[in-house]
Each structure stands twice: as structure tokens, then as C-alpha cells.
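In the form predicted alone, a lone chain appears below as C-alpha cells.
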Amino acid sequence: MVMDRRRFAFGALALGVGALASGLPQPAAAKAASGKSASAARSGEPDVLVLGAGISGLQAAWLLEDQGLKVTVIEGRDRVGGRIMTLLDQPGYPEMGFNSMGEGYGRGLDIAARAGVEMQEVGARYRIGPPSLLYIGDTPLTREEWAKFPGNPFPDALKSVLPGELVPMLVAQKTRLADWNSWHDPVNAKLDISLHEFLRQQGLSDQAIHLAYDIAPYYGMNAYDVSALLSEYNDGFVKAQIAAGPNSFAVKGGNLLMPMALAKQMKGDLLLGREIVAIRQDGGRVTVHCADGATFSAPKVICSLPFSALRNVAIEPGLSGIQAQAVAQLGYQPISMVFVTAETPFWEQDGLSPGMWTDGVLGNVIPQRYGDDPQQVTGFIVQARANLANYWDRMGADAAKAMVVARIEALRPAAKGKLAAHSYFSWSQEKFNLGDFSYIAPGQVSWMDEMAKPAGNLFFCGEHTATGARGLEGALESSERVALEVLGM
């Protein structure tokens, strides 16, 4: 059985998770699961070791779980979730990275439902009150100011379009792609050029694409580090998503709640500040080996692990060719971001947008509504992304939230003695993921195919391997994938 991305594009929307699991021909999931659970019963070892408790790994376990098997899964964190982490201490439980699903998220919205939480469309709460001010050094701008300033460096058709929303208009109108899901096929191959050509095609200067992109870019570390199919393919999931419905859906109390939930519906071990330092695969077994010297071993293994701790896993015998490449050079973008409240809401007082787009080192102030009231900001998150991430990581966490906040005041003096920095976040500095979004730099395109395919008894995962979806539901879908190489369908 061949998994079709096409078929499978928005999950529950055409088939559902849970019709997945269910629907998958029982002969050959229970030879599957016979073929190996007699050694396994003898042993107490489990068919399946499943690596890092992030959602791909815990959609993975619970699909075999579902077909008989016996899983056992391993995370170096104290927590479940991955790169879903919510400030539960917070108010507004302030989400440092997974935010909300749209409609067409059928694989999230399915597991939501299976965990058992309890959903909220927060899309609506997006669009409430002004769009973000921009600042220019210490000036700030509205549209119509910024479309007049001298150093405004657009070309004219484009003068009133923000920094923000240049690159991102210009991909969904000069997509080259005729359908986005083919992104990685070798036909387009001659299309994976740098973002900054594409856009340098489009009549960009450099200084445009400069402040357009490479001060926030969306992935990658600037525009000539990401490849424009990336952006393209991105690009199209995202009509889909719009196409499928306006709203979009978080977990009412924070979204770390589902991986949570999830974690307790697993009827094999959990086994958490676990850190994998080793994999060693001999005689059909493969062995896993922790920093505090336990070792676990099972017929097959599921790495979920982002390549950027991947490698820093010995792996025997060592991967090669395209797969070797990858583990040691897929990019993770930096992101590192100062959740920030205020005790009285001083853009009321100063009669400007609480949202603010920067060139500098405060990066973008984005206004938090996740209170009862949609209306009520309940507070700020602060983001950095790229080498400006990296530059608040070097001040450390305390220089860096002392910096956002006297900036704040220096550009906004309502906001005086009104904040209070709480949380400092770093993707990078995180060691289990050492960065956030993976992205695909020029020439990388064609890796897509070949970087998550078995290294023998070693399976691979993760939204790094998905080439049909991005986020939260690009994770799910290499978890159905992945469940079905290991059952051998």
C-alpha cells in the first residue's frame, strides 16, 4: 500500500485519522504485529521504540498501538509536545510555538477530538483592532505615511505595501507552480532557485528585499538562504487552508493540553529525560542508548527527532548518501521571543495600534487576545527571528528582556513603568531542537524524497519530512507515513 499524498492532503477532510488507523487491512497489521511479538513477549521489549514525544512521534505510537503493537516511546524533555509549548502560568497561556489549525487541518482536528480538549476559533481574535504600526528606526508609520517616505525602497506600484506583507503577496501572486503539492517532483527542478533571485525577478531591489524579508524572514536566514519553492509550496498549503474555511482553532487553555492529553491515552511506556545519544543497529535489532547510560532495544525504531539534534546522535552503521547530507545540513531557523504584559493599556492613551512591525533590535510586538474577552489584550509576544534571534541569545535571557522593554518605552512613552517581562524563549537554545522550522535551502528541494526513506530498521518522521503539509498537520501526515513503512504497507 502506497501512501498518496493527494488522498490524504487534509486528513479527516478526506479519510481521518482515526479512519486511517482503523481502516488499514487487519491481516496485514496483525502479521505485522505477530511477526515480531513472540521475541518481543520473551524479551519484554516492545515492537516499536518510537524517539522524541513531540506529536508526529505520539500520532506515530498511537497508529501501531492501534494495529496490535507493542510501543515504547523515548523523549529527552520533562514534557511532552515538542514544538507545541504554551506558557501555562501565563496569562492568555501565551504559545511560544504551534498557535492555531485552520479548518482544513483534518489530521489536528481529529486528534483534538480524540484528546479530548476542548477547542476555541481564536481566527477572528487576529483580526481585532488596527494592523500593527510599523517603525522605521524611531519613526513610526502608517500605510499611507510609509507609501510617501523618502526611504520607502519599493518600487512605486508597490510603495503602500508594508514590509510584512511585500514577500508573501508577491509569492501568491507569481507562483510558478501550477499545483503547489508538486513542489518536490525533479520536474521542477530548474525552479529551486534563492528566494532573493525569485524575488530579485519580480523587480526587488536588494535594499528591498533587505528590509521585505531578510530583517523577519519567514524561514530560512535570509532570502538567499531558502529556496523559492519552499515559499511557493508554503504559499499554496496556505490557499488551501483558506479555501477550506475562515476559521481557525486553538486549545481552549493553551495548546500544550493535546499533546498532554494524548500522552495519557498511550497503553505503552512514556519514559521522559530520556536524551538519546546513540543508535546502533545489529542482527535485525536496533539498540538506543541514553545519556544516563540506559539503553533500550526493539525490532524498529521511529526517529521523530529534527535533524538538528539529530545530529548530534551517533548513529552505526552510519546513513549516507542523501539522508547522510540532510541529518548534517538541513537548516533550523532561530527564533527566540520576551513574552511582555502591561498593567494599563497605554496605546489607548497614546492613540496608536498596540501591534508594532520594527526594523530594529525590539523585532515585532505582537498583541496577545486570548482572554475571556477577544477584546482585552492580554499581553505581548516579542519575536526575534533569524540573526536578530541569535543577537538576544548572545545578550542573554535577562539583557534581552530588559532591552525589549525599554525599547517599548523609548518608541511608545505611555507605556512607562506599565511593563513587566516575564518569559524568555530561544528555539535555538532549546537543545532538543536547536532551532524551530526546518527549511530548505537552494538545491536542497530534491533531498525531500530520499531524506526520510528507512536506514534499515531506522524510520524517520517529523514535519522535516512531510512534503504534502506544513506545521502541526505536516507532522501528522509523516506519522501516517511513517506508520505504514513500519508495517510494511
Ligand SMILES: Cc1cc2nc3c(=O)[nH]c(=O)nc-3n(C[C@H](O)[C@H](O)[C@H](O)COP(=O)(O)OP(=O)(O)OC[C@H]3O[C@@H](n4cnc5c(N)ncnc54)[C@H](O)[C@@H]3O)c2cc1C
Second form
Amino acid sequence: MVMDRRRFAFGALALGVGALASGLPQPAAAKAASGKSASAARSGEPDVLVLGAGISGLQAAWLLEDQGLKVTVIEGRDRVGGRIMTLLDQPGYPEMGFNSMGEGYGRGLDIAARAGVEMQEVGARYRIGPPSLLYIGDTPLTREEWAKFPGNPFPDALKSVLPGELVPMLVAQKTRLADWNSWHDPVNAKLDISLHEFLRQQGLSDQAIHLAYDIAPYYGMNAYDVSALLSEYNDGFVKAQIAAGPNSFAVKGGNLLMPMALAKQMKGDLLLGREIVAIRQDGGRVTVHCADGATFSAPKVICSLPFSALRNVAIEPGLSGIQAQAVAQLGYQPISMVFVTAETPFWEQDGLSPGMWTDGVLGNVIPQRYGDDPQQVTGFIVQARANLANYWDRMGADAAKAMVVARIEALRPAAKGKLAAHSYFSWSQEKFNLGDFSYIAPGQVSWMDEMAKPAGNLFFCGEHTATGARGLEGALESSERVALEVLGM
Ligand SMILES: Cc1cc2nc3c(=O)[nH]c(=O)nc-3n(C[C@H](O)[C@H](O)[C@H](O)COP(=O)(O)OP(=O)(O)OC[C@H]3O[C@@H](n4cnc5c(N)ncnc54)[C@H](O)[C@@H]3O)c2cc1C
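Switch over from the form predicted alone to the form predicted together with the ligand, please.
Expanding to the full complex; the earlier chain stays at the top.
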């Protein structure tokens, strides 16, 4: 079953790339993209503009260039990679975005090989070390203490499950999907209830859901805000990765090196620092307007912008129906992070876990083991999600960094004077993302099959449009689909 899924991943890649690379003779491919023969295309103008140089945009560009099409990529930031973002100047190269890929990432492993970057196994980073210590208020609790804690709101049979473990565990055990790939099938529309309702059906109280989910929601602002089907889909994808093998891979020296290497392989232009503010279709051509006044046009345009950013771009004629609604309303997860290092290993001094899961303003303290020796803690990502992330953002970077250090020192006196908070990173404050990954609210699963359809000569890709894979693998899945659409296949 899992091997089938792995084969599917590789198979889909082989089908996509194989069909693109050899299925069409070059002139026919160019004609499919431009609506006229390549030689009739206006000299110097691209056949296709790709908007956004994240992984999905770069892969779509490569697939089309491989077919002989002339492609220009336009990117708002001064760098490529989008949500692949490494702090290349800090110890261990901490990742602010994409972390790692599982063994089942057929597309991800393939593109890394093409980029020529060195991959390293990083699964040990996650397996090594004790579980994070739970803090309720200022009280540290071991699993045994938590099971007997008077304020533990979990049902009797689940009292020893830690808050951060409970929801993934229940979703994994009680998923209603026989085949997780069918999560967006209209036949399952009746299952498109909130995660809150799903968890209530598993016997959790509102108080238990608040502690186990709403304090640090994986998707959405709280459990009311996310479809249970999205959690079940993610669970299926994670299970498939685990079944494919225990290894996880990341790029040695930082994941950002991968899109940087891919960008160098582009044959056409890659324009950085060009914020797109309008997309206009007229007379079979699409014109893209940038904030600096520059315009670019082509017969076809692929848009990889997250809908959170696209909703600030004027589109004429306007989109319609569910697609317009999705661009306007699709949710994006607030996540903010502080990167902290410790001068000395305070966790060895106090004998407690370096990791901390708190129900307060400190959020989640996640040890980073990014050195050659996975035993070594190279730093900490302190992470806030949803409302807590918004609170930190309002506090401001300097105040949030100071608060994080003060709270760790208060909870762990052995850390006093030994911590340095280096950088603050908020995905909500990144103007070209305005949130981390997309999420689907209850009742929105039916959007999935509508929101990525081409609108005239404007095509869509990006992680938010993927239906068969999550994260980076989903972004790459969307590039294959959009390349085939542009080629008229
Ligand atoms: C904290 C975090 C952790 C993650 N961890 C993992 C993980 O471990 N495994 C995994 O598989 N996935 C992970 N992901 C998800 C993965 O990084 C994304 O799914 C993937 O990188 C998305 O690629 P994309 O091309 O769809 O979008 P993006 O990377 O967001 O690309 C879109 C591009 O469009 C550009 N853009 C936006 N607006 C404009 C505009 N107006 N004008 C011009 N350009 C614009 C942006 O700058 C960006 O470069 C993580 C993401 C985050 C944020």
C-alpha cells in the first residue's frame, strides 16, 4: 500500500516529467503554450510568465523550459525560495520555513538531486532527546505528574497523554477516511465538520480541546476554524511518510541552497525584487504590472502566489465563484519564531529536558540539533502559533525576544544570563506570504477542486492547490499539474 503510494509519487513524477520531456515535439509544445507557433511569438517575449520563485514556481518554470518554452519568472523578494528560508548566517543554519522531507517525497528527492545539493539524513534530530517538558503556568510536569494533575481536563483513559500529543493521536486512531487521498471527494462532504466537533465526538470537553489544540493549533486559529478532513488528510500523508521509512532529509548547509541552485539552472530571466500588483487579461494576452511600474506580458501566466498575497493583487477581469471566494478568504497559519542560543547547556545543569511545551506566552521551546552530532543542541526555535503569534507580532520583535528570554530564565533558573535571542521571524509579517501554510476551514473542502482551475490564460499552482501531498511535496505536485495544463495536456 505504502510502496504503491511511493511508486505513485515517483510514478507521478515520471509521468509528469516524462510526458513533458518527451511526449510532445518541441514546436507543438510551444504552440500549446502560446496559442500560436513559437516562431510567431513576439520576439524576445516569453511564452509563459511564472509569478513567484518559491519551489512550485521554480519547478513549473523548469518543466516548461524543458519543453522548449521561453519562461520568465517574476519574484517580489530579493531572494528565491519563498517559504524555504534558512538563516545562513546563524549557528546550525536554523530553518525558518521548510525543514525536512520524508523518504516518500519522490518529487522532493528528485528535485534535490537535480539541484545538485548534498542531502543529509536528519531524522535523528527529531528522534533524539527526551520529550519536551510540560509547563502548566509555572509548574513543570512529567508525564506521571500530569496524569495525576488536578487541572488535567482529559478523559480518564487519556490522562497520561501530553497536551501536544493528544489531537494527532486521536486523529490517527479515529480517522473516518479509509483512503486519505479521498479527503476532498464530494462523497465525503458530510464529513467536512470542524475539528472541534470531531474532537467532541471523541469525548473531549471544550476545556480539553482548548488545552490540547487551541493553545498551539497545527492548522487554523483554533479547532473551530479548521476542517477535521484537513487534519485527517495530513494524518494520512504523515502515516505514508512514516511507512515509507524512518529517514528524513534536509539540505546540508541549509535548505535555501536548493532553490538557489535551481534558480541558477534557469535558462530564461529570473527577475527579483519585482512586486506584482496587478494581473490583466485582454485579447488573449496576460499583462503583469509591478509596483515599480514595469509591465510584462505573455500569452499565458502561472501564478504561484499564496492566496493570502494574491488577494492584494488586482486581477482583471475579476475571478468568479468559489475561486474568487477562496482567494479572498483561504486561511493562512500565523507562526512566529525567535531563534535562541545558550552559552552553556543549562538543561544538563538542571537535569530537565531542553524542550518545553508551555500553555503561556512563551509558546513552544524546540531544541535544534542541526550540527554534525545530532546529540548536540545547536539552538532553540521558540515558536508561537495562531493568536499567540499575533500577540508576539503586536508586541514587536525586540519586546518578543526579551520576553522569550525572560520567560525561559524564569522557568529555568539555570539558564539565567546564558541565553541570546538572535532573530525574530513572523510569517504573518512577511508581506509576500502573510501567514505560513494554507488551511481549510469547515465547509471549505469542496473549494479544493475549484480554486486552482485556470481562469482564462491565468493558471494557478502552489502548496495551497495540492490535493495529494502536503508541504513541499504538495507544492511540487501542483507544479506538475499546472505545467500539464499550460501545455494543454
Ligand atoms: C515554518 C515552516 C515549516 C515548514 N516545514 C515543512 C516541512 O518540514 N516539510 C514540508 O514538506 N514542508 C514544510 N513547509 C512547507 C513548504 O515550505 C511549502 O509548502 C513550500 O515551500 C511552498 O512553496 P510554494 O512555491 O507553494 O510557495 P512560496 O514558497 O510561498 O512561493 C511563493 C512565492 O511568491 C512570491 N510572491 C508572493 N507575493 C508576491 C507578489 N505580490 N509579487 C511577486 N512575488 C510574490 C513569494 O515571495 C514567494 O517566493 C514549511 C513551511 C513553513 C513556513
